[in-house]
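The chain below stands alone and is given in structure tokens; this is the form predicted on its own.
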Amino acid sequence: MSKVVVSPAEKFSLKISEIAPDKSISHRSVMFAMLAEGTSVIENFLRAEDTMNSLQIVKNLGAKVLDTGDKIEISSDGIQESFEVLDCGNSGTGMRLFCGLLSSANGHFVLTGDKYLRSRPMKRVTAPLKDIGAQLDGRNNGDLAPLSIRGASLEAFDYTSKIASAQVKSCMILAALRANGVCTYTEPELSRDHTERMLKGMGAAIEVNGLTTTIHPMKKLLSPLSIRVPADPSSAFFFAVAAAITEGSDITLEGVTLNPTRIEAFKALERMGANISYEMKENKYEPIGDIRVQYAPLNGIVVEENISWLIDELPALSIAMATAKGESIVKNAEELRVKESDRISTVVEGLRSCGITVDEYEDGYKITGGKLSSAQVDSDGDHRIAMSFIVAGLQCGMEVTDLECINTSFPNFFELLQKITNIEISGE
């Protein structure tokens, strides 16, 4: 275990081009290359533990991978049965999407992960997959990893999901690509749509009409990817909050995906009063550009819509809420309870230790804004909790423990943070 002590920050003005590449797109790029004919080229791939695990799994599944450091080239002659257990590390995205990809592949496959991932619910993907003929099993009747998959013939489906989850949707889209007929997937609200955008860009026959996605089975292999992974808005958002809570500060976050389903947290911060502007630079698989965030006094808001668009950013947004004038309420966010930690409980406990009044609900919390006080916070092995309370330390000073988890998504987080304030990292 390790800890960091963060000193309060003075106002800063920065342009940052080194935000970690997007985690969601990095995962998908190496997986989708397995569905292509020819060589896919991926630049600016996120070299974090979770995404490197996905790259290793693709190698274990028979893909030929050339990694020059600047770019990764992947070619595949189809998914091969792996001699190795496939280790997803800490990544729920990796495990759930590989379930969909492997459910119709020839062979037997075993997916596992670290102790945190092995405690996260998987029945949300294993149950609908089994309903269409997939042969999956695992602990607790298929709800917990390790998961065993034996590829099978999959039936066409018309599936209506009770939760808005990009992971569940992506899993079922990958299964549908090799099902025996046209499939439809309907969700209660639109979740993040990287899978649809990227696969359509590769030539998949996918149509989106409101909340329903129609997927036609592949008649041939897809065109290879040629993609530069944009900066991750979920990672960039920590520094957006840093500027929003540090009086007089101004930051420009360069090369970020501006996908509307990925910048909802920035829109929420705007509603709180922060000055935020967006500049589009390109739009191939994803809209990409710069986001500028300037400090302004913040006010409390209610967050209850498009929750799936900002579920990962809610811990960091909660730090902004804790410094805002008035009350802020988060509703309809039950999904926070089944992330890397129970993020409702960890946010509530952490803010209370900082002297903030918080009421906890089953689906969220109410935060009464005030002045953060220095405290010691344990991340509970959750990278977003760790980084959120480190950012809180920019206002009041903070000690945060259990930091290894940050390497799963944002390896250069501390390097960038040192541009803003002094930090001391030590082992225990």
Second form
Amino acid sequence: MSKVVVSPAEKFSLKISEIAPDKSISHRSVMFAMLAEGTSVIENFLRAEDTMNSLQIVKNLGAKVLDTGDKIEISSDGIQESFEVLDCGNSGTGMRLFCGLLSSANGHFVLTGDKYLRSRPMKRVTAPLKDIGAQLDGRNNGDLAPLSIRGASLEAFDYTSKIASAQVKSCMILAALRANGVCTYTEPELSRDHTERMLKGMGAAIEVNGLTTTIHPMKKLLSPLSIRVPADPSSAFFFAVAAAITEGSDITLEGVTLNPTRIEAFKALERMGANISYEMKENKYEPIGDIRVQYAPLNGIVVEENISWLIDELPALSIAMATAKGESIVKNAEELRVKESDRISTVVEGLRSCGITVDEYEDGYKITGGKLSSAQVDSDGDHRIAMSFIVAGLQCGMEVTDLECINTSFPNFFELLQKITNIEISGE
Ligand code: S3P
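One more: the block was the form predicted on its own; return the form predicted together with ligand S3P.
To see the whole picture, the full complex is given below, headed by that same chain.
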């Protein structure tokens, strides 16, 4: 099994323009291209396992894809039945959004994924889709992949979701675009809104009013997408934490999406005491710009609101919390239990093995800040757990095993980390 040994870092000052492109936007860009007339052009597509799987799936669904390396051009004559099983790999976003896209397509489709994805709950999308006439099934009564879909005619809906999930919302918006009437989707808290922004930019009739999104069925194909994918704030955040816990450090992360539903973890780190500034440089589909993070001593905080805005960054934020003065509490974050790993237990166990006192709750944890000590931590196949504990190693040294998962979202992570400290990677 692969292993990295990370050495403690000295203070650093860096500008990074090569943070991995945004995963959420990359997935969506290739899927939404299938709803357009003409050729969509995608620059800076994330070439990581999760998103390359989505690109392969749209090819399997008949899209014509021209990949020149610099950009990807996609055109489609409509979704075709696939000869292949559609493999989403590790990606919940891939699987849940394809459910929405394929529920009304002509034909029969099978979606699967790796052993982690095949254990994650899918009823959150299969149940509301079945309620509007979709023909979907899967193991455990439609909750677990592999999932099968036979495209069907979908009824209009007014759906209120109990969870703030952009994956469920996006799935239902995609279904609504081809339903038999105007649909509404209401969520308990605003989740990331890339789907709404991108589809509106392509000409879809979507209105957002507070927590309710109204979707008018497509009367014709949408305009093609022309997008340069910004850097992923969830990936950038590992380096933000690196600077925030390494005395005297200063880092600028360039070309990141500054979408408010994505930068809440930076706001939390700011509340802890780090000096953070944002400079907007452009605005196409989303605001995009640079984030600068400068070290300052950190204090504990409570995180209990807008959880879906920082759900993916909580493992890395927890490393900052473990080094902060005083207690930090994370609440209302039960969704962490159904991510790529049960991130409440992987964070709690990992921090405890680094000598930190942590109390575990059903929906979060309490971390008593202290001094991290060097340990051996296994990622449990979860990319964000692997990268979070590697970043912890910048303070105390660390050995982290099971690293292949990092390729699902941030293939050049180690290349960038080497600008900060020495690392030794071994194993296959
Ligand atoms: C994502 C939404 C979030 C997030 C995931 C990506 C998306 O999941 O955790 O990494 O691209 O829509 P939920 O919407 O299920 O919370």
